[in-house]
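Have a look below at one chain only, the form predicted alone, in C-alpha cells format.
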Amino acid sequence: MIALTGKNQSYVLVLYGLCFPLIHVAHAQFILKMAAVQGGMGDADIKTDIKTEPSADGFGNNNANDGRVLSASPGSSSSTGSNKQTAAVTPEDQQTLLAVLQFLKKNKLSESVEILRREAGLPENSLDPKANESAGAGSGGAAGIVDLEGGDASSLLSRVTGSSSAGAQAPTKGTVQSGCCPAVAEDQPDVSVVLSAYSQQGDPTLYKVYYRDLKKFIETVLDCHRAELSQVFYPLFVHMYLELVYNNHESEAKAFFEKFSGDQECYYEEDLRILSGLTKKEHMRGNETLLDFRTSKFVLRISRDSYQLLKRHLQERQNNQIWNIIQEHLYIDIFDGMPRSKSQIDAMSGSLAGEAKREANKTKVYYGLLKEPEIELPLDDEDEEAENEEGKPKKKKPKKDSVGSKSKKQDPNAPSQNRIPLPELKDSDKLDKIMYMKEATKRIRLGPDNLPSVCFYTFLNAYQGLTAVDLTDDSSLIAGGFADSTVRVWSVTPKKLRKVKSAADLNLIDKESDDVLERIMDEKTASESKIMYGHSGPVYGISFSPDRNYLLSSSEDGTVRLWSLLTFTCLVAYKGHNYPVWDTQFSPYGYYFVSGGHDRVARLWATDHYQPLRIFSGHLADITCTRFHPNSNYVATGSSDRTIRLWDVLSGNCVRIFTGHKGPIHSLAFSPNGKFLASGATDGRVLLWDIGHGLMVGELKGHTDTIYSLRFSRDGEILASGSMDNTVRLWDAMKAFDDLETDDFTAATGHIHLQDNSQELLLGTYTTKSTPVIHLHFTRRNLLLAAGAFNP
C-alpha cells in the first residue's frame, strides 16, 4: 500500500497523515520500514520493536471500557491508568522523527510534516539545518538532521528495520537515492507490503506445539467460556499456516494443516479448501482472498471475562507467536455481560472477516417511509351504479396494517422528503398511482388461514440459459436475461408489445386527441415478445423501471444497459465496472439505480449520468445481489464474503453490516414498511434483520439449496422464498416479527436469543416438477407469481 512508486507514493503517505492524526515515534518508524520494504528489503526479516498503540489494548483493540493497556510482551505486566501518550522523545527517537520529516518534506507533503511536527512537540525550526546542528551539539552529539539524498538514509533505514536481527545479512539494495525510482523488489510492491508481516516467524517446528497448547487450554476452561474462546481457533489456524508457507516451510505447513484443519467449524469448509491449495510462497502473490484476509482484521466478539482468561493464559505462557498474530490480525470486540452460548455464536459467525463490530451498527438509520403525495381516488361510475343496484353499502378502503402499506402521515423514523433529490411525479405517474390505489382496494388480506394462490411462469427450452427474471410492478410484462447475451420481454396480458411509430408517421398524428398515446404506437410491430441485442456476454441482472418505460440489464461484459420499452432499443451503456456485473436494480422512485459485481463494489447511478454518483466499497468478495430500501435512501448489498451491508445513498457510508450466513448471499428483500430485511444464501437459510437495531431477529430453515428469490406480500403478512431445490415456501412474517420483544435488545451485548421456530412459521411449501425458482413477485392484489426455467 505505502510502497507504491513514483507520484503514488506521495499520495499514500498523505493518507497515512490523514488516517493517523496522532503520529508518534512508532508511526515514524513504520513509515521508514515501509520505505525500506519499497527499496528492496521486502524479504528481509524486519523485527518490530513497537507492537501496540498506547491507545489500544494488547490485542490491538480500541476498547473504550477497558482503561488498561496490555504491554508489548506477554511476560511483562500490564500498564495501568491513562491511555494518553506521555512518553518523552529520546535523542534516538528524535533522530528518527527528523528523518521522517525530511522524507515527507522532500516529497512536498507539507501538511503531513506539520501534523507530525506538532504531535511530536518539535519546534518550528526543527527542519532548519543550522538549528538542528546546534540542537544536535547541545544534546550530546545526536544527529539532528538526516540527509536523505546521501548515504545517511541507507544507514538510518538499516538501523530502524533490520539491524537488530541477529545473523541477518545486510540488504544490498535498500538505499534510497535522490531523484531515482526505488529498486523493484522480488514481489509486487503492494503484495510485498501486505505479506511482509509473515516474515516475523519463530521456530517452524513449534507451531504445532503453540496451537495445541492453546487448544488444550481452551478445552479445559469452563463451559460458559469455551464457546467464546473457541472462536480464535480459525483465524489463528489460517495465519499460522500462512506464516509457515510464506517462510518456505512447506513440509511443516502441510503437517500443520493436516493435523488441525479438521478441528475447524464446518461453515469454513470452502475457505479451507481454497487454503489447502496455497502450498508455496509463490501461490500467495495475487491471491485476492488471501490479501483480503490478511489486510482486514478478523473480528471476534467476546465477553470481558472470557477475554481476561485468554489474556492471562498468553501472558503466563509467554506464547509470543500466537500473541503477535492476535495483536496483528484480530480485533476483539469486548462486551460486558454474560458470555454468549454456542448457538448464539454460530448464528452470527461464518463471514470472511468474522462478525461485525458493534460500532458498525450504531449509526442512525431512517428506515421509515416517505409521505405519499396527495392523490384523490376517483370512484368509477360503473362501480357506483353496481353498488346502488345491489343495495350494498359503498366499499370502504381496507384498514392499513402496520407492516404493509405506505403511510399518509410522516413517519418519525422516515428521512426528510428532500434528503435526497427524487424525480417529480409526471402525469403518467399520477395515473399509475391512481390505478395502484384502485387495485389496493381489491387486495386480498393474506395470513396463515388465507394463503395466496401461486401462478408459475415456466421458461421452456431455455436449456439452463435463463439467468435473470423480473416483472413489472403492475404484473403486465415479464423479462428474462439469458446466457446467449440477449434480453427478452414478454407481455403476460392480452395486450401485445408495440413499438413507437417512426418520426415521419408521428408528424401525421393529431397530438390533441384523447387517445394520442395509442395512436403513436405502430400496430404493424405488435407481437407477444421482443428480443433485444447489445450485450457481449451472459446477462445476469435485470430490472424494470417503476413507470414500465425502461429496462436495465447487467452482464458479464462489465456494462449495465438501459433499454427503451417504447422502441425496444438500447439507449445507454453504463461503463464503470471492470468485471462481470452480477445484479442491478431500479430505485422504487425511478431515476436512480444500483449495480454490483465481481469488482467488489456497488455503484449508484442516475439514468441521465454516464458516471456513477456513488461508489460503495467495503465488501471483501463479489457483490452478488442489490436491493433499494422502499424509501430509496438506502441500498442493501449481499456478497460472496457472506455479509450484507446497508449503504446510505446520501453520504455513501456503510451504516449496517450483517453477518450470519454461511455461504454467498443471493437474495434480499425489504419488508413493505422498511423496518426489516430478509436475506437468502447458498446455505439454504433465510435470515431476518431488524434494520433500526442492527440485529438478526430470526432464522427460517427448510430449504435444501440456494435461495435465489425472496419477496414480501404487499401487506407484509407473508414472506415467500424461492430456491434451487424446486420449491416455493411461504412464511408467517407477521408472527416472526410480532414475537420480538424489541425492548429486550441490549446494546451492551448486541445479540438476542433466536427461537428455533421455523416449522411454526412455515405456512406452505409448493413444489415444481423440475424447475428451480429464480424469481418471485406479488401482484397488487397479492397473487404470487413465480418464475424459473424448466430443467429436464
Contents of the next structure:
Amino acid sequence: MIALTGKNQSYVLVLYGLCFPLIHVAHAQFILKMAAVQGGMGDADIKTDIKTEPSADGFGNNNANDGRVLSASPGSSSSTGSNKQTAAVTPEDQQTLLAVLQFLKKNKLSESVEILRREAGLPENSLDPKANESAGAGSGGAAGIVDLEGGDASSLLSRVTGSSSAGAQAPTKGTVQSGCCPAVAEDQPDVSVVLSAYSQQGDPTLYKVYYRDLKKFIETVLDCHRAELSQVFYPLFVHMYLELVYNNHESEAKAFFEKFSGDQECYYEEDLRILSGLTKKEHMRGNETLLDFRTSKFVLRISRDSYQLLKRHLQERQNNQIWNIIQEHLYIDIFDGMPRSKSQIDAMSGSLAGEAKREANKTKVYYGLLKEPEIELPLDDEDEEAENEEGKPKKKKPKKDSVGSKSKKQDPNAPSQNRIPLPELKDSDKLDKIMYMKEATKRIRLGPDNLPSVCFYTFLNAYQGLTAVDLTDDSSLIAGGFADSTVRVWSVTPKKLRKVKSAADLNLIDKESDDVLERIMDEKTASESKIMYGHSGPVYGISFSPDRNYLLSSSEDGTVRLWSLLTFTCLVAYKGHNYPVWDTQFSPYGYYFVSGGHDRVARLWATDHYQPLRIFSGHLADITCTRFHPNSNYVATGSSDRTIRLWDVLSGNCVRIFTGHKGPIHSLAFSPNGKFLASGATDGRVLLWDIGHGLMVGELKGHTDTIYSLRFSRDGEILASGSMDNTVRLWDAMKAFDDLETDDFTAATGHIHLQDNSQELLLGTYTTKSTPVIHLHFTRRNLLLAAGAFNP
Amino acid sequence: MTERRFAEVSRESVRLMAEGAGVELGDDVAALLAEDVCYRLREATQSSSQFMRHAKRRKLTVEDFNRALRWSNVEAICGYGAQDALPFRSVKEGELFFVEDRDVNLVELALATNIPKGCAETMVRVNVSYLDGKGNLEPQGTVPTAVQSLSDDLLKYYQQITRAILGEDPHLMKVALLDLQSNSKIAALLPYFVYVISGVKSVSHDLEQLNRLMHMVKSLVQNPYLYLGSYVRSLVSSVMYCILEPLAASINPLNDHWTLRDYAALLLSHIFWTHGDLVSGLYHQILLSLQKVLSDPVRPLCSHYGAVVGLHALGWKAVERVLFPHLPAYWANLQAVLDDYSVSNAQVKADGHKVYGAILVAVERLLKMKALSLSQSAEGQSGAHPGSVVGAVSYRVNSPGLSPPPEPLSEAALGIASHLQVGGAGCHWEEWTPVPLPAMYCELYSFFGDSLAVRFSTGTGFGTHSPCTPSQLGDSRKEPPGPASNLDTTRKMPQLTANLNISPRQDGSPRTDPPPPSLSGPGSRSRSSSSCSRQRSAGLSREVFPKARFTSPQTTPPAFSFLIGGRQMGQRCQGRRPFQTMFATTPPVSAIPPRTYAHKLPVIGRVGKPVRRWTCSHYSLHLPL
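Same protein, different state: after the form predicted alone, show the form predicted together with the partner chain.
All chains and molecules follow, beginning with the one already shown.
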C-alpha cells in the first residue's frame, strides 16, 4: 500500500505490512523516506524499525501524532530539517523510487505502482529488467536510507577522493546520523542485496598477500602515522574475511583468519570470536552482527598526512582489492593536524562501527537544567525530625541555600522551558517539592573527606532471580523485577502499602472530608510488600514515576507495563518492541518514558498514548539501557554495539555518539547539573562524557566486572558505581570534572588526552557479602543506598 | 586446522542421530549438517549470553538458552531445567555418552508425605554497611544461611561464652547468660550458638549440661537485638528434644529430669509466643509432634509427661485441642500402670503418678479457663481495661495464686494471642469440635473424680489469701519471661496445696486450700535437695497414688517469709519431687533466685510488645504446675 502526498513535492512512502488497510495510512507505521526529499523533516530520522514486524509498530517520528503531544515539534523540526536539497528528484532518489516500485510490483500492488509512477513522473518502462538491477541495490539502501551520497553500490562516491568534501558534504546533507547508522534493514531486507557487495571476485589466495603487504607497509611508516593507520587493520581484516567466506573460499578464509586474527586489538576479541564461528556463506544470512557490520560504514578518524600515505601506497601497488573495501565499507573522517597517538585512538575505539564522526557530535545540546517552578517554601524552622525515615544525617552542615537560589536565574545552556511540553505540577507534586527542599537543607555535603554512609538493601531468598531494582526518589519504596515475571514492591518505611478501596466502598466515603485521600485507602490490605503479576517473561527494567503513583516495568515478553501503585494492578501494556525490552525509565517530570530493547530502537512514550511518540533508531545492536536527561529534553541510550547515543526528544535526532567502551554498556547516569554523563559497561570501566562538547573526559578503572549501576550524589560531588564484582566504588566526580580545561582545539578535533588518574579519583571501595550491586541511589540527604540479591 | 576453537558435533554423531530418526545420511550431507549444527549452537549460545547478562548473573542457565532458541523461532528444549547438575555418563562398551535420565515414580511423588517446604518468602532487609564511608566492622543483622567469617573478637567472645555456660563455675555461667541476653552485637554468632544448642542430643545423659543449654536458649530468645529468623525452628527442635525424649539421664531415677522437662516446656511456650511468627505453622507443628508422642503408647511415661506439660505450657486451648480428645484412650493405659501394685512396677508407677498429676493440672486449668472464657463472653466484658477490674474478679473466681490475674484475660481478650492460637491450631487441622463445658467436666470427672472437683472449686473466695495476692501479683510481674524463675518459685505450689488441704477434710471445703500453701512450697522445699533425693530414693513415695493424696500435710499454711527465704537461697533447682513424697519431706527448692533476673526487667520492659507482656503473664499461668 502506498500513500502519496503531494505537498512539498515530497513523497512519503508508506509501506505497510500487507495486512494494514489503506485507510490507516495517515498513521504511518513505516515511513520509508525517500532520500532527503521530504521537506520539513530532519532527514537524519530513520523511520524504519529494524526487526519489528511491519504491523503493530509505532509511529515514525514525524507522523501526525507528534503534533498532538509534542506540540512544539512541527515548527522546530521543519527548521532543523531545512534541507538544502528539496524538491528536485535527484538521481539517487530516482533509484530509490525505482526500488520501491519494484517492491510494490513484486507484491502485486499494481494500482499503487501506477499512482506512484504518475506522481513521480517516472516513465512507464522504468521497471524493466534492466532497471531492476539498480533498483534492487537501491532498495536495499532505501530500507534504511542508506547512503545518501551514492544511491547504489556501483556508483560509490569515493569518500576518499571526496575527502575534502566529506566535511562539507555531510552537514549539508544532514547525514550526520544516517551515514553511520544507515543499517536499518527492514524486516530482513534483501540480505542478498546487502551482502552482494561482497561478490566482487578477487583471487582468494591473494588476500593474504594483500593484507600482509599492507601490514608490512604500515609497520614501516613513521611511528606517528603507524598508530593511525593501524586502525585500518581491523575493519579490513573483517571485510576481507567476510568476502572470502561469502565467495565460498572456506579454507582460504580459515587460513586468513588464523594468520591475522592475532594482530587485532584485544578489545575486538568478542567480535572475532563470533566471526571465527562463521565459515559458510549460508550462515551470513540472518546473522545480525554481520548485517550490522556490512551495512554500516566503519568510521575511522585519520589525519590528512596519514591518509595521504595510505592512499599513495595503495595506488602505487594497484592494490584494488583493499582500495575497494576502503571505499565501500569504511568511512574515513579526515582531519588536518597532528596524527593522534596510540592511546588517544585506543581511548575512542572499540565500538562495533568504529568511532563517531566528528560531525555527529557537533549539534548544540541544551544540557542545562530547567528552571524550577517557584514554590513558596513555608519557613518553619522547627526541624521536625518526624520524617526521619531515611536515616540520620548526623552532621548537618548549614548550607547556603543553593537550591533556592539556583533556580532563580535561567541557565544559558538550558532549553526553553516549554521546548517539550511537560505536565503541570499537581498539588501533591508541589508538596513533594517542598518536602524535597526541606530534605535538601539537611543534606550532607559530600567530598573526599566526607564520604557517604552506605546502606545495603539485600533481597533475601530471591531464588527466582532478581533482575531489576528501583527506588523512589524519596527512598520510601523499593521495587524489584524478577526473572519469574513478577514485580514486587516493598515499603521500606514503617508505612505499609495499601490498596484503594473497591468502588462500592468508595461510594460510601465522605468525599468532602479533608482526609479523603486517607479514607480511600483500604486498611485491610496493608502489607509490607505487594506482588504484581502480568508479565510473561523476566522483568529487566523497572522505574517508579516521580510522583510515586506509577511503576513501569519492561520485560522479555516485549511489553512495557504501567502499574498503579494505588490499586497495585496493571493499567497499560505498551506493545511495540516485540522483542525483549531491556530497560525503561520515567522522565524526571513524569508522563514521558523511554524504553529500549533487543530490536535496537529506543522508543519514547507518553503514558496516555499506547503508541510511541518517537522512535530513536540508529544503534547497531541491542539497546541495553536508557536514561532521561535531568531536563527531560534528551534521552541517552547505551547499547551492546558499545556506543552511547544521546537523542533529542523534540526532533528525534541523534545528537551525540560516544564511543570508547569495549563492551556492552549496562549503566548510564547523568550528573545532576546535566552537563556530564557517566557510563559503565561489561569491560568494568566507567567513562565520563562532557555532553556539551561531546567529548570523553575521564576513564575510571577499578571494577573487575560488569558495572550495573551508576549514580551521582545529589550535588554531583561523588559518583558511585556498583558492579557484579560485589563492590560499590566511590569516585571523586568533582575532581574529575574540575580538572577539565577543554581548549578549543580539543573541542574542535575531538582529540582527547586522558590522564590515567583512576587511582586518585577512587575514594573508596566497599565490598558486599556475595551480593552483586545492581542498583544505587542517593537519598535526598545523600545517604547512599545500594541494592542487590544475596547470591550464596 | 589443528586447534579446535569450539565444541564440535562430529559428523558421526549427526549420522547416528539421523539413524535414530530413521534417515540415512550420506557422508557429505552429514558433514555439512554437523557444521551447520555447530554454527547454530554457537549462535544460540551467543544470544543466550545476552539473557544472562541482563538477568545480572554470571551463570548461563538452561532457561537463558531456551529463551534464545525461542526468540529465533526454534522449539525450546524441555527437561533440563533442574537446578542440580545433570550427570553425563558413558557406557563402557561402545563409545556412547548420555545424560542420565532417571525415571520418576509419579505415584510415589504424588503420595509423598514429605512435601517439600516452599522456599522462604522473598524479602528485603536493610543494613548499614558503611558509616560515613568507614566500614562498619560489626555485622549488623545476619543474612540467613550466609557463612560469615567471624572477626577475632567475636570468635573470642564465642569461646568465652560457651566455656562459661558449659563450664563448672555457676557464677560465671550467670554472667555469661546475662550477657548473652543483652548483647546487641552477637548476631553473627547466632548460627554458632544454635549449633551448640542443637548438641542436646549428644549430652542427653547429662542433666546439668542439658539444663545449661536450655538456659542458653532462654538467653538467646530473650535477647531483643537478635533476629532469630529461621533459627527458631532449630531452637524449638532442641527444646522439644528435652521435653519429649526419653533422655538417657532419666534411666537413673535419681536424676530429676522432670524439672528439665517442665523448664523446657515453659521455654517452648515462651519461644512460641514471642517468636512464633517467624516460622509459619510452628504452633501447628509443635502440637502435632506433641500429639504424636502422646498417642504413642510405646513411648515411656516420661515422654508422655513431657507432652502433657508441653501442651499445658502452650495454653489451655492446646490442652483442649489435643490432650482432652486423647484422654479417654490414654486413661486406659495410665490406669493400667497405676493399678499395678507389683514391686517391679514401682518405678513405672511413680512415673505414672507424675503423668497423672500433670494431666490433672492441665485439665484443671482447662476447665477453669474455659469456664472463665464462657463467663466473660457472657458478661460481654468491658474489655478495654482488662487488667484491673475484671482481672480482680477473675482472680477471685479462679483459683487463687494459681493464675495471676492478667493471664486469663489476655488469653480471652487480647486479640493477638487468641488470634494466634486460633490461627495456628486452625480447625481444619483435624475434625474437632469444641466440647461444651459441662460435658467436658463430666467426662473429666469420670476420670479424676473428686480430686478434680475439689480443685476446680477451690477458687471461690477465702479470706486468707488476700495478703498473698499482691505478692503473687508482684511476683508474676516482676518475673521476666524467664521461665526458670517462674518455674522454680511457683511451679510446685498447686499440687501441694491440693493434696495437702484435701487430705484432712476430704469433703473438700474450698476454704482450706489456697494461697498459703502456695507460699509454703518454696519455703519448705528450699531446705535441701539432698534430703529430698534421699527421700525419693527411699522410695517412700512410690506407694499408692490415691493414698498419697490423703496423707496429712506437713506443711501448714506458712508465711511469706518462707517464700522470701526460699528465694534468697539461690540454690539451683534440684528438681521437682513426685508430689506424693512431698508431704513427707520438705521439698527442695530450686530456683535461680529471682533477683538475678530482676535487673533484666528494664530490657523486657522496653520490648514491651503486647505479645511479650502477655507472655510474661502467661508464664505465671504455668506456675500451677
